[in-house]
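Next comes just one chain, in structure tokens: the form predicted alone.
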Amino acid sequence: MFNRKRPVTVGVIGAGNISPIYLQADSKFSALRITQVADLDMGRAAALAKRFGKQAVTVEELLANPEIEIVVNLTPPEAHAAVAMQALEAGKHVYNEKPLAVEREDAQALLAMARMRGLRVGCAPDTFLGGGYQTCRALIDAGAIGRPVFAAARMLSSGPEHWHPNPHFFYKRGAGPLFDIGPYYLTALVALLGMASRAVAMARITHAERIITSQPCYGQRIPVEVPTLVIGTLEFGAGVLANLIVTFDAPAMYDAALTIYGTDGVLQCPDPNTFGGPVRLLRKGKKEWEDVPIAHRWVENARGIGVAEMAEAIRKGRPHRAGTELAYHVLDLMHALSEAANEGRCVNVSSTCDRPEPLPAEWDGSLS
């Protein structure tokens, strides 16, 4: 008989900057067993494999391994769709780093292939499953701020060329602040408020090129192909309006915030790129903010929680939370904002998704 409590075997494709935190996931989540890591650069794969006690293999070897059930795809954005399609064709479930794909059509092809093969597609970000945002979700569902009316979200930074070891891809199509950072904010908003139906926006490229000040590419120049400042407004379910500002044009700073305003109070949410708090609540008629205790356990850097939750869902035959419809809807929203900015019009959003179910506070990352 098939053992539903047997950990799901995972292979990682992509040995870039985000890979180390994912390769630690099986030390946090017993639902996972990560065995192999692959990259086009076998030297990078070998170094990571040695560091985390995994096996370095080629992409072809990983995809051919019958023990691998989930492929975690950590390649650059422009490769997300192609690598995910290879994995699906090899009979593997896939969990992509964000965004799901660069183009809507490529994402639709992935989802069609997954349906045809009876496979799962999951996608980052999974930060909304952390203790901070699960606490925010519980407060909204309990009516702590009454009926949500509007939201304000912002991410202001000076750009990844000041800290990332290889920041070139951030300024290509499929990245920029909207497609790289936007998924954290849009996923959090959808998880809290439900799907969005309309978008308007304005955007600009402030500097035609960026100069890298991080190592090892110090002094190199990056041509900018995508807007580095996007300001948009989205209409969510029940008429809730949300303003979103994302930019790489704020000198020498990082400022992140997401606030939900309701009929009976205000909820200050954590940075959507994190898993913990703080969570603060201002109730109607009160002058002092409340610091709300985090009621869920996952408050440290828990990247990989989406993979682990998907693994449990596979074993138990239920929908996973960092799922297909959510990831596609977020991609669709980013394209809607881009089209609204480029064409100077309000764009209707055709994709739909349900709010993911809350993650039980007691979930410990196991298959029990």
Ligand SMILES: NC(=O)c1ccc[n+]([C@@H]2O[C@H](COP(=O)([O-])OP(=O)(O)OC[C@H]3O[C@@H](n4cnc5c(N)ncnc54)[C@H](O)[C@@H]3O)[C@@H](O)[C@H]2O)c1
Contents of the next structure:
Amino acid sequence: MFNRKRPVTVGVIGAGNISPIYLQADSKFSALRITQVADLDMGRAAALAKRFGKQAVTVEELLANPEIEIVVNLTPPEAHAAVAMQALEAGKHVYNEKPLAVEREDAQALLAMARMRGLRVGCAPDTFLGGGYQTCRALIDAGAIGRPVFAAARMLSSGPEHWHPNPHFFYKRGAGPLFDIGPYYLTALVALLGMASRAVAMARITHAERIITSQPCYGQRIPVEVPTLVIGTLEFGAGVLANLIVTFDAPAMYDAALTIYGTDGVLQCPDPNTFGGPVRLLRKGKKEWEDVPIAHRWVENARGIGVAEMAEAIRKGRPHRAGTELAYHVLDLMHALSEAANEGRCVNVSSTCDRPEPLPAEWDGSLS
Ligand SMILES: NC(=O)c1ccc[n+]([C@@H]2O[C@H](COP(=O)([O-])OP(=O)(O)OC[C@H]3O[C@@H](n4cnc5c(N)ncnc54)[C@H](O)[C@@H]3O)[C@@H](O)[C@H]2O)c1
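Which structure goes with the form predicted in complex with the named molecule, now that we have seen the form predicted alone?
Okay, now the whole complex, with that chain kicking things off.
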């Protein structure tokens, strides 16, 4: 008989830089059981599998394994759509790292295939499910800042060529600060404010090439194919305006901020690329900021929470939160900002999505 409490079996494709944190997800979330790891580079898959007590297999073997229910796709952006499509064709649910795909058409094809086969597509980021952003969500829903009026968000960094071992993909189509880091900010904004309907933007390639200072590619040059400075404005539901600055051009720094200004107060949200706080509130008429206690679980690095929540949703037959429409809408917003910048016009956004439901404060990552 089908057991609704049986952990969902997961196979991971892509054994690169981000994979170790995902390989630990089943030690935090009992809804998951990660059994196999695959990569085009079998040496990488073998090393990762050995480190975390999993089995290294080829992509084909993983997809042919009838036990695997969810494929977690941790390949670079340019491979997201093809690998996800292979997984869906093999009858697996799929959870992609961000962005959902590079092109809208590829993402639409994934969604159509998933719908046809009755399968789930989930997508990172899942940081909005962390304690920090769930606390922000509860404050907004409780009216702590009144009606949201505008938001300001920024991610200023000097670029991943200074820390990532294989940073070439960050300067290709499907990445750059907008498609690589933008998903954290846009997902957080949509999760708090609802969907957006219009975009304007300007964007620049500041340096034609980047010089790698991380190992093992130290000294190599990367030609830059995508803007490394994007400044945009989006109109969210009920006319809320949000300004977004994302760049890899800020020398020697990392600055991350997302602030929401309402009729009755200001909410300083945490770095959207993290799970915890701080959350700070300035109420109308007050001079002092309040540090708001985080009243939700999952404040440490909980990458994989979106997969676990999707696993529970599969078992219970309800929608998952790091969901298909949300991920597609965020991809659509990034393309809208790019088109607005390229064409010097205001771009209407046609995709829609609901705000994901808040995560219960005590959700423990199990199937209970
Ligand atoms: N590195 C980070 O800190 C970080 C953080 C959050 C999200 N991400 C996202 O995770 C994804 C992977 O990033 P990364 O930094 O781990 O990249 P990476 O380059 O370190 O690793 C990617 C791995 O995928 C493998 N691969 C490529 N194409 C494949 C295919 N078709 N089939 C099987 N394996 C394939 C490569 O051999 C490589 O081992 C990206 O979408 C990135 O945006 C990365």
